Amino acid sequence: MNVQTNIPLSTLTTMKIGGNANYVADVTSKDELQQLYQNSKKLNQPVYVIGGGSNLIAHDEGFPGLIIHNKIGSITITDDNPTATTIVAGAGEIWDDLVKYTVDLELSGIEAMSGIPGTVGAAPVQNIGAYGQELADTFVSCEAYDTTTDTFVTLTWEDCKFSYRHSIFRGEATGRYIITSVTMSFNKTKPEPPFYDALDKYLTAKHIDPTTVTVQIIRDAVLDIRMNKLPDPRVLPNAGSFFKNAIVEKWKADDLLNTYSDMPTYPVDDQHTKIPAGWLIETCNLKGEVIHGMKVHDGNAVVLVNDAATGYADLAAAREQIIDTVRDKFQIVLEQEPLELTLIVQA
């Protein structure tokens, strides 16, 4: 394996900020991963594991240890029957490559998550989701290196404690596990309406009969929607959705609807409602604004683009100003979605 020194974190993350990492190494196998981690532990140096760097914010001071770039690949069908197919994907696989693979096989489960940047290993960390689907819907288990016991373990759906954009990997078990592969189960039935609101509107505008929709149609629709709403991080540096959608108590949403009748809402359960963070930010007249060098994206206010930020301090200042503005107007506190590069997680 090749270990590089003094590598700018701005080259490893899609937000394009951050100082240097002391060491960076690619790993393509579980043995390499375990060996590198054990060596770093013996040297008493911190370790951080990344995938695509698309949901990760680096700091100006850099990282005083080893960055492990997880590139453990492979996609394998482990079970196939008339109604479902089980697939194991390596943590280093590009997420959208896996989506395309399943869609090509006419399997349903993650087609609405087309175009999400990052790797398979990062997906369970924040329980990624889009347009009515989330990883937890297809997740069966994952294999991970347990840094506490120095063993490889299998974690079930129940073990991971998934919730909205959350799991044990960014909760109580932050830093303990390094995901090496993910097992998912996909069904062979066609997508059926009702579809997520944005998808439904798209299909209607394109005069597509909802009863004829296939996984390929859903994938094409999502990619088209994303192309018009979300900036390509290869062109405009960003970390995707920067704020989580707000989950509030139902009475709070109902109260706001009395004032903002056009506010989009989505039921979570009997007591909670989801309000899009982008709508909250846009309603504060921040869409398109440049704040401390970070631009609130013109097409989707939940995305922050690194327009002219010189470092993490600019990003932090912009984040706090947006959070304060939304809180003052709606009494809702937005939460950051991307992870901070401080502990052992995958991003």
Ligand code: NAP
Contents of the next structure:
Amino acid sequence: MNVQTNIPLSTLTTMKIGGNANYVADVTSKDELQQLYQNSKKLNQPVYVIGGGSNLIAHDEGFPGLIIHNKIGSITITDDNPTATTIVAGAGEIWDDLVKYTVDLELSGIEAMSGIPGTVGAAPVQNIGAYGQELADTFVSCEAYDTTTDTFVTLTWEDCKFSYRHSIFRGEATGRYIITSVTMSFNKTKPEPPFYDALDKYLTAKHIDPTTVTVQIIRDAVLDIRMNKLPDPRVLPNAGSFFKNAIVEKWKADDLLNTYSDMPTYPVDDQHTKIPAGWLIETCNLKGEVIHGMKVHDGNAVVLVNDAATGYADLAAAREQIIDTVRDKFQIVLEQEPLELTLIVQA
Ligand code: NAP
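Structure of the form predicted in complex with this ligand, given the form predicted on its own:
The next block holds the full complex; its first chain is the one shown before.
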């Protein structure tokens, strides 16, 4: 097991901000994970587990403990019948490699989540979603190291309490579990229209008959759409959607529609409506603006790119300015989507 010292968190997170972590170790097995965690506990050293670092914001003061880089791999088919296939994937697998694997097998369930950066283990934490699919749709269970009991446990779909970009892992159980593998069930049916607006428009523009669509066509379409709208974190540092879409009471959305008739809205339930955060930010004329070194991305205003931020303070100032501007115009308070590395798991 290779433990490195004084590693800049800016090199471990796609936003490329953050001071040094005292120690960083890659773990490739459950045994290594348990051993490292218990060692840190004995030394009274805080531990934080990361996957791809693509949905994580680090702070300038760094991290006074051990960062565990979860690289527990393997993808295994555990059940296969005429209608469905069950797959167990290690938490350290790259999410998009898993998507490609399932699409190559013509399995449906996560094809619209193609191209999302990060690892399999990070996917349940915020119940990742894109273009009408979310992890909770295919999730069966996950195995995790329970840091409070020093045991490996299986958490069911119900245990995880998934909601919109949320789960117990970033809510009531923050820091308790370290996910080691995820079990998902995929079906063998073809994707059926209606598709998400952006996908539908893409297929129409490419003259693709929606009734002939395969999982491979959806994957290719999503990768193409993403490439044109989203900045590649290897070129322009960013953490994907920086704000969650606003979920507001239906009356509030209806009220805003009286003034902003072009505002996109999507029903969540009888009483709540989703308004895209990107539209709110763009309508405040912030798209393309550089605020405290953070650029509101030209292709999609929900993404903030680290253009020239000198550290976390710049990011925080940009975030507050955007939140304040949107609140003053729409009386809606945006929430940050990426996690912050200060949510320390105390060993
Ligand atoms: P978009 O197509 O410009 O649409 C803006 C927002 O409207 C999306 O966030 C989406 O909500 C919502 N939306 C669009 N069509 C919808 C429909 N038919 N029903 C319900 N909601 C609808 O969005 P975008 O920003 O380019 O993102 C496209 C997809 O990729 C979205 O699903 C988005 O969540 C996902 N994505 C996620 C990240 C991330 O970092 N988490 C980054 C980029 C894109 P939802 O977000 O609820 O789907």
